[in-house]
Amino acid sequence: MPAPRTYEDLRSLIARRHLELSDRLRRIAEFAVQHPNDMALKTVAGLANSIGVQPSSIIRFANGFGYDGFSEMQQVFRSRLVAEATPSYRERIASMHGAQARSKGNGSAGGEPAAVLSQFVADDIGALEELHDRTGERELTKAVALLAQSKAIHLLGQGRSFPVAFYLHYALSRLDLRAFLVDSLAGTAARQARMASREDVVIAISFKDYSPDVVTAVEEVVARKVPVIAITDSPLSPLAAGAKVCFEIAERRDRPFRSLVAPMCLAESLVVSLGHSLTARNS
């Protein structure tokens, strides 16, 4: 098989082959998907240091995907940078904050409430911009069509993803749809998810580190060919493999508190779009 020549093709191939890679190569694959700019700009030695592997492992990773060496694979990541030359809002705001901090002779924003609020607002605006840029019309349309034709919708989300599932349950119920919240009470997520049939849809929400209950329940319903709409953070997520539609919301993992602004915005958009679709169908 020839080596992928576009970033999207390479990303898709990494996702398909992710589970068959060794632990070390899997670690490189996860880094490549989460940090494509680093893959485009860093040397092999710099990447090896960031990932915690030997430089030879990165070369072996490139060879495994059909490239003669890492420099050939790196050109694919660099082509993505050229295509997306305009820095994102998140990158611009981070640069601005860095310049402000340096001008004050201070390396961080500190813990002042106003500074904390400013940083969260900037991060969330960046996340929303990224959601807008990376969420395709095709995925949105397919997800709404699946929901519109389903007999029931089952919502799966644990931990910090639970508020998104709870909101979806509330909002879908307000549309007079049959919506079931899988709450995993007493560890029964997989059992509750077995209620879903092939005529239903499961919406599963989970981000790294992925909820074992959600992952297990998704694997069970996928095995029974129940349609799944996944809201997650990576094409390498265990929720992505069997999903009919997968929405990827990249996260900043250098923050102790991760925001739900982008997944909530996506959830609201799905509900409102579904409402319009049902109104048009019934009019």
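So that was the form predicted alone. Now I'd like the form predicted together with the DNA, please.
Below: the lone chain, stripped of partners and molecules.
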């Protein structure tokens, strides 16, 4: 009988066998299902102390469930802590297109276009979930409040990020807000950004490697105390430094290709929230 490799499996195996376990092992079993966090992080000695058994008993427990040693079993408890929010989507999608399975190994999408699409859909769903998890209400509320009371909104984004800036400009204009798109068409971004006053707001979007134009422009407006809302990929980003609000959109480590889906979704949400906030004020 092979040792369980996932937390769920281990948990149910413990549940199934805990009756036939000896006294000490049962105490460990009960503790394990009740305090999986401790099982994941504490040392053998620490656990032995908490449970009230000898360290060797814990080793025997691990051996009893098929593991080479405690450390091996602990990995299973640790995997629970870092478990991806929803492997369900990935699996569901993988099962639909068999080609998907192949691409899992090398980390990059395989050759078939349908497999590529499956991969992107799955990754983008993951990115959206991460956006949801990691974006605090505080930032959203603050950003909307800033935007609502601003005299004008300047959109700053170049290269890959430009579509987001453009979208925001388009949508904000349709809300009858004064929105300016810094497109670097006529002159540099820095020069255009000089239009922004302290009563305005600048929304800057940039991911690494950060567009130097955008970074420079942000530094300039921050120096003039113009409020900045940053949409970027890390709190270490040069945009984050002087920003009043910083939205962080984590990129998935295993994917070389960066998706615009999450930033777009955030942009849409901001626009609609702002719309609600303005409507509420006018009524």
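Positions refer to the first chain, counted from 1. Between two forms, the rigid core is the largest collection of C-alphas that superpose within 1.5 Å. Not measured: the values here are computed from a predicted model.
Engineer: Answer yes if the Cα of A262 shifts by 2 angstroms or more between these two forms on a rigid-core superposition, and no otherwise.
Structural biologist: Comparing forms between these two forms, the A262 CA shifts below 2 Å.
Engineer: I want to check L21: does it shift between these two forms by 2 Å or more at the Cα, with the core superposed?
Structural biologist: Yes; L21 is a residue whose C-alpha shifts (by 2 Å or more) between these two forms when the cores are overlaid.
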